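One chain follows as structure tokens, the form predicted alone.
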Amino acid sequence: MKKKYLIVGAGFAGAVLAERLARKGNSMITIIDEREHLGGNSYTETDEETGVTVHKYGPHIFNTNNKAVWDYVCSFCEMMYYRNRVKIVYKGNVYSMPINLHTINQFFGKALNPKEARLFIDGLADKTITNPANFEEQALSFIGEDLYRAFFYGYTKKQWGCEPTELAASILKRLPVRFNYDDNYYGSIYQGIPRDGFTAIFEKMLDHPAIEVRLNERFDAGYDTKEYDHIFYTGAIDAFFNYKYGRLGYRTVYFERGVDEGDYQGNPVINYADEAIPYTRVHEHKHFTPWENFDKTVYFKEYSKETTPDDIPYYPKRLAEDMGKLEKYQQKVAKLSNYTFLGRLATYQYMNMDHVIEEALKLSERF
């Protein structure tokens, strides 16, 4: 007799799990999502006015060092070569990110070679900080006061809504400093963007007779789960328990749309470091598909704010208060016999797309 599974959430965690379980041939899967579309925050759509493929919830560039994950995703799409080259504006000047040899030379008005630049930055680093306790100390111990204040302090306050001293030092470890002219934002071996957008990947993943997809369907405490042998939950862990111990802290983003003729900013993503500029970055989506040509362009100014009950949570803050609440929620999860929690929201941790996919692939092997 076939097992019956319910999967809550049609983002990468839920969709990959559904696809893998369906291929085994021993189960029937129902996947639900409260939104009107597949793909979660990775959803892409065609902008009606310009024809440009838009990443509705912000830019997503697929990148990974895991060949198995790369090959799995590529089995559902034609992955196009793409390298994300981000710029940042500070006090009216445009610099290259992440910090590299070009950034260093331009910012300090020098022409250092790699060895000279390494020694120069080492001389700026705060050597009195031997065990960084927070984001700010981590930055100061890496790059010193000037680069930190220019490229991280204001941007971080806008992005996270708090002083960098309140954030974990580990957040900054994802941002490298390079002593060459490599301005590829990611250091991953495999990088690309699907030719037909991310939504097409989800449509192919879930196109299976053993999978029933129900959109615009919300999961809550009253949802009837009696017919299912197991439930896989990818939603917010605090929402599952009706915020019994309080809401976990998240930042969310919202966008201000603009349309222009030709090319608006000449680059897919430009960050704005000055605290006085209210938005964190501007993304122009035609540049994510350089193999296509458009007469018009659509761009979005991105703003960050605290998540309210009506917002989509994006980035878990994981402050000390949050971690105390999380421990209580995780204790309740451990007592559930026929539930598995997976994905960024259900585990309350920052996870890139490839990490979410890897987690779902491994989990599918257990059922």
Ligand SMILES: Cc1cc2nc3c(=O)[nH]c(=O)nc-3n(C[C@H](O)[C@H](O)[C@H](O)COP(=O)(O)OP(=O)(O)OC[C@H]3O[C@@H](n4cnc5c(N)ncnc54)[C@H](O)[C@@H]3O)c2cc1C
Given for the second form:
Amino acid sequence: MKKKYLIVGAGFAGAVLAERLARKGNSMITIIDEREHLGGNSYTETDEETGVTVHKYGPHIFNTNNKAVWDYVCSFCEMMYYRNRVKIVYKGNVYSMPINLHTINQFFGKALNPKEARLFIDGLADKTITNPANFEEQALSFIGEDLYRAFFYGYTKKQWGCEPTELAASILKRLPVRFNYDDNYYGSIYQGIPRDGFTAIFEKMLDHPAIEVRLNERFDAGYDTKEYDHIFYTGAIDAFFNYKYGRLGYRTVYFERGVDEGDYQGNPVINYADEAIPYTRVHEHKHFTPWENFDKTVYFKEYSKETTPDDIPYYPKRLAEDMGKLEKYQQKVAKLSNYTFLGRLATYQYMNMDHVIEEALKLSERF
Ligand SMILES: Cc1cc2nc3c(=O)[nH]c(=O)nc-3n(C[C@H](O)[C@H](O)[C@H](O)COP(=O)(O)OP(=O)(O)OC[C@H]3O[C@@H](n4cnc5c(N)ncnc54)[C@H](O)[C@@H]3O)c2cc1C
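Can you swap the form predicted alone for the form predicted in complex with the ligand?
Below is the entire complex, every chain and molecule, led by the chain shown above.
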């Protein structure tokens, strides 16, 4: 007899798992999502006014070092060459991001070569900080006051809604500077954007007779699970337990949409470092598909804020109080015999698409 599985959430975690389990041929799968569309936060749609493919929940660029994950995703789409080159505006000047040799030379008005730049930055680093206690100290110990104030202080404060001294030093693990002119935002070996958008990948993945997709369907404590042998849950772990130990902290983002003729900013993503500018970045989505042409353009100013019960949880804050609650929730999960929690919300961690896919591929082998 075939097993019956329920998968909650049709983002990459749920969809990959459904696809893999279905191909094995020994189960029937129902996948539900409370949203009206597939794809979770990776969902893309065509903007009616401009025709541009828009990443509704923020720009998504596929990137990975894992060849198996890359090959797997590419079996559902034509992945187009794309490299993310981000700029940052600070005090009316535009700089290259992540901080690289170009940024250093621009910012300090120099023409240093890699070795000279390394020595120069080393000379700026705050050597009095031997054991950084927080994000700010970590940054100062790496790059010194000027670069930190310009490119980290205001941006980080806007993004996290607190002083960088309140954030963990571990957020900035390595020296955030490149001593060459490489401005490719992601360091991954494989990078790209699917020609037909991300949603088309999900449609292909879930197009299988053993998979039933039900959108606009929410899972909660009252959901009837009797007929299922196992439930895979990719929703928020605190929501599953009806916030018994309190809500886990998240930052969320919201967007202000604008439409223009031609080209609005000449680049897919421009960050804004000044604290006085309320948004963190502007994304102009037609630049994510440089192989297409559009007369009009649509762009989004991105703002960051605390998450209220009505907002979509985006970035887990993982402060000490959150981690305490998480541990309690995880202890409860461990006692559930026929449930598996996976994906970014169910594990309360920031995960890129490739990590979520890798996790789901591995998990599917156990069922
Ligand atoms: C702004 C932003 C930009 C990003 N950019 C990149 C990028 O460039 N590259 C990259 O690799 N990754 C990026 N990511 C990360 C990427 O979005 C995640 O890796 C991916 O979405 C995780 O997939 P998931 O299935 O775990 O979660 P999600 O995509 O969030 O899917 C979970 C789904 O579960 C549904 N759900 C939740 N609870 C319930 C419930 N109770 N009942 C029914 N349905 C429910 C939700 O509606 C949702 O559709 C970005 C994330 C953000 C926030």
